Structure formats: structure tokens, C-alpha cells
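One chain is shown next in C-alpha cells, namely the form predicted alone.
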Amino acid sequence: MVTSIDTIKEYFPSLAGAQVSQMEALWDLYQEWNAKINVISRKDIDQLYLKHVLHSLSIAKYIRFVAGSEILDLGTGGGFPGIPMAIFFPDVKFHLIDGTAKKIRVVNEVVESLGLHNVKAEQIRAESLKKKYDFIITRAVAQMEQLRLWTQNKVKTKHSNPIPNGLIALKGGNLKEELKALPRGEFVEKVPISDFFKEDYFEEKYLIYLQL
């Protein structure tokens, strides 16, 4: 099954017109710059929509952020799932970190093409920022314990949303030893993908949440 646009649209009725141009727009900048870049595999390329928008987009079905939250992009790589979430979320502000300057290079194109007001990328660590968020979200980038470990002391203590501040990580596979080894008494909850969407691809994708 190939995933477009429309697919986008289904799962999404709500979005406004601005967000439909906006997720339209992805796809024609993702294959200009990832023909001078590579930001995203070669092989997933024509596959975007699947495998980067919507899988970013499975945050959304899990959380609708309030207007104000500020959310942190923990190796966003070429921008997700933090471009796609901006997207929908527009009154939610979003900074966006990749310790290579080449992604953030092509990061900032897109969001400044698409016009997104919400969005900061920067080359930085995790380990150097100083400012606190309502929620951390990211996708493939290491182990929920080394997660953890880089942003535990990166959440705000007041809490706005409709659940505590934490961290949200998309991930694939089987998780079991990687959970375990989480300190015991941590709040972790684990979402299959496939509880949101109908395609293959998702099956053995989950969203892990942890409460930090």
C-alpha cells in the first residue's frame, strides 16, 4: 500500500486547509534536498509519507498538545517527527536538534519554505541546552535508558497537558529487554502504532511514553 497525501487526510479529517498545503508540500522539498543531502534513506525516500509523516504523526493520535506547550525534537534528524507535529500542532512551539550540521542545514530550508513560525532547529547536544520542556519526542535514536539519562532533567515539574510531562519515543521491534532495563518504579507505558493505523508497515512499531 502505498501512503499519500490522502492518507494523511483520512486519519486526519481535521486538518485545516494551511496543513493540508503545508503536509502536501513535504514532499516535493524532502526530494529536492535529499538529492543533494541525504537526510533520509534512499530506499525510504518514496515512502515518505508512510514512513516519516505519518509514523510522526502517530504523537498526535496519542496526545493533543495544549496551545503554548513547548515540545523538544531530541535528534530530529531531517526533521522528525518534529516538522510533521509542527504542522499540526501550529500554536505549539517546537525546537528541533540534530548534532549534524547538514540535517539542521536541511531542516531549516524546509521550515522555512513551508512558512513554520514554530519551529527552531539547531545543531546542539542534549547535554548542553538549558531550557526545560513539556515534552521530549523522538524516534530512533538510542535506548529508552540513554534517553532517560539526557533528559531527565530537561521537563518542565508544571504540567499542563493531558498527561504528565515525559518523554515520547517512536520506536520498532522488540522492546522487552530495552524497557527492562529502565530503573524499576519508572511510569512507562507502551502504544502499539497499529492501534492508530491500518498499514503493514506499522505492525511491531510502538510508541513508548515515560513519565520523567
Ligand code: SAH
Given for the second form:
Amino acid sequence: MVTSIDTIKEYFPSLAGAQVSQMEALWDLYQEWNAKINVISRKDIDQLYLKHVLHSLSIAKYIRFVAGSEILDLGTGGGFPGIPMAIFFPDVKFHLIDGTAKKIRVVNEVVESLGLHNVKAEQIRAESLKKKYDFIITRAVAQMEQLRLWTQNKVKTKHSNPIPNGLIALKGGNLKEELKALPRGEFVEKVPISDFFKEDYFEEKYLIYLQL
Ligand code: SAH
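Let's see the other form, the form predicted in complex with the ligand, since the form predicted alone is already up.
Up next: the whole complex, starting with the chain shown before.
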């Protein structure tokens, strides 16, 4: 069965009408843009709400960012998890970056069509970033130790959110070796996404929080 916008509404009943409309609009926008520039695997595009929107929103089940927070989406690709998160948190500022220009082009087109005012998309590599953020979010970009090295000097020292500033990565499969490669003493939390969503797709999928 194809997961639809109705599933998103069931898991997030607090979404306002305008946010639901934006979530609905993602369908046509990604069908259109993915046909021109491939940013989502063609075999996954029919599962946009399950594999991309709902998966991205697992972060919103883990943490409610306070208004005014600044969040970096590192390696956003076609806009995940950044775009669904920016729709969900209209009072939070999102910086979506990717090293590839054509991906940022798609993100900018989607952002403009949705009328999202809390997103800045930029073609830049993580290594070149100068700004600091409250949190870095990311999916399917690099191993935890690499992510840690890229982001350890990019979090603000002032903490304004329910948990200390850090990195939140969406990951799948066996993470044992990857987590072992982190230096000892780092605070890491591994949360099964199946704690939030019952769909089979989320078995063996995790949200990893690393305090920075
Ligand atoms: N987060 C998206 C895309 C994952 S693909 C999703 O889950 O759908 C990985 C993306 O990370 C690619 O678009 C690649 O260009 C980008 N990327 C990899 N290393 C990067 C770096 N150091 N800085 C910026 N972007 C990077």
C-alpha cells in the first residue's frame, strides 16, 4: 500500500491547514522536478510520503525545535530531511546545503513554489561552511565519525533546545562498527524509528543523536 498524505496527518495531527497544503504540494513538485533532474531514486518516487517525507519527520518526533533555532541540513540532496522539516517548523531557520549544484536548483524551485520563507539553500561543501547552528540534521551522507569531524566546530555554545546542541543523523542497518569508530566518551543516542512509526519500512532504521 502506498503511504499518502493521510498517514502524515495521522502521525502529526497538529499540522495546520497551510502546512498540510504544503505537504500535499510536494507530490506534484517532486514528480515534476524528478522527471527533469533525478534527485530521488526513480523506484522510490511513488513512495515519497513514506520514504522521504515521513522518514524526514522522524526528527520532529524526537525533538521539537524552539522558535528561532538555526538548523543545518548537511547534504540535503533533493531536500531531505530539510524540506519536510522546514514545513513542520515554520518558526525555525533551515540552511540546506549540498555540494552539487543541480540538487540545490531543485531545492530552490521547491522552496519557491511552496513559499517557504525559513529556508536558505546553498551549493557549498560542509568543509567550507563558516556559520554555527543549534543542530545539524542529515540523512544518507557519511559515516558518523566523518559527520562528527565536519560538524564539531559548527554548533553554537549556547543551548536553547530541550537537549544539548548536536548532530541528528538518519541511518539504516547495522551501525555497530560505525558507532564504535566514534571517540570514547561521546554522548550518543540510537533511537529506532519504529518507536515512532509502525510502517515496516522503518524496521532497522535509526535516528542517531550525537551531542557536539
Ligand atoms: N540527504 C538526501 C541526499 C542523500 S545523498 C537524502 O537523504 O535524500 C548524499 C548527498 O550528500 C549528495 O547529494 C551529495 O552531493 C551530498 N554531499 C556529500 N558530501 C558532502 C559534503 N561534504 N558537503 C556537502 N554535501 C555533500
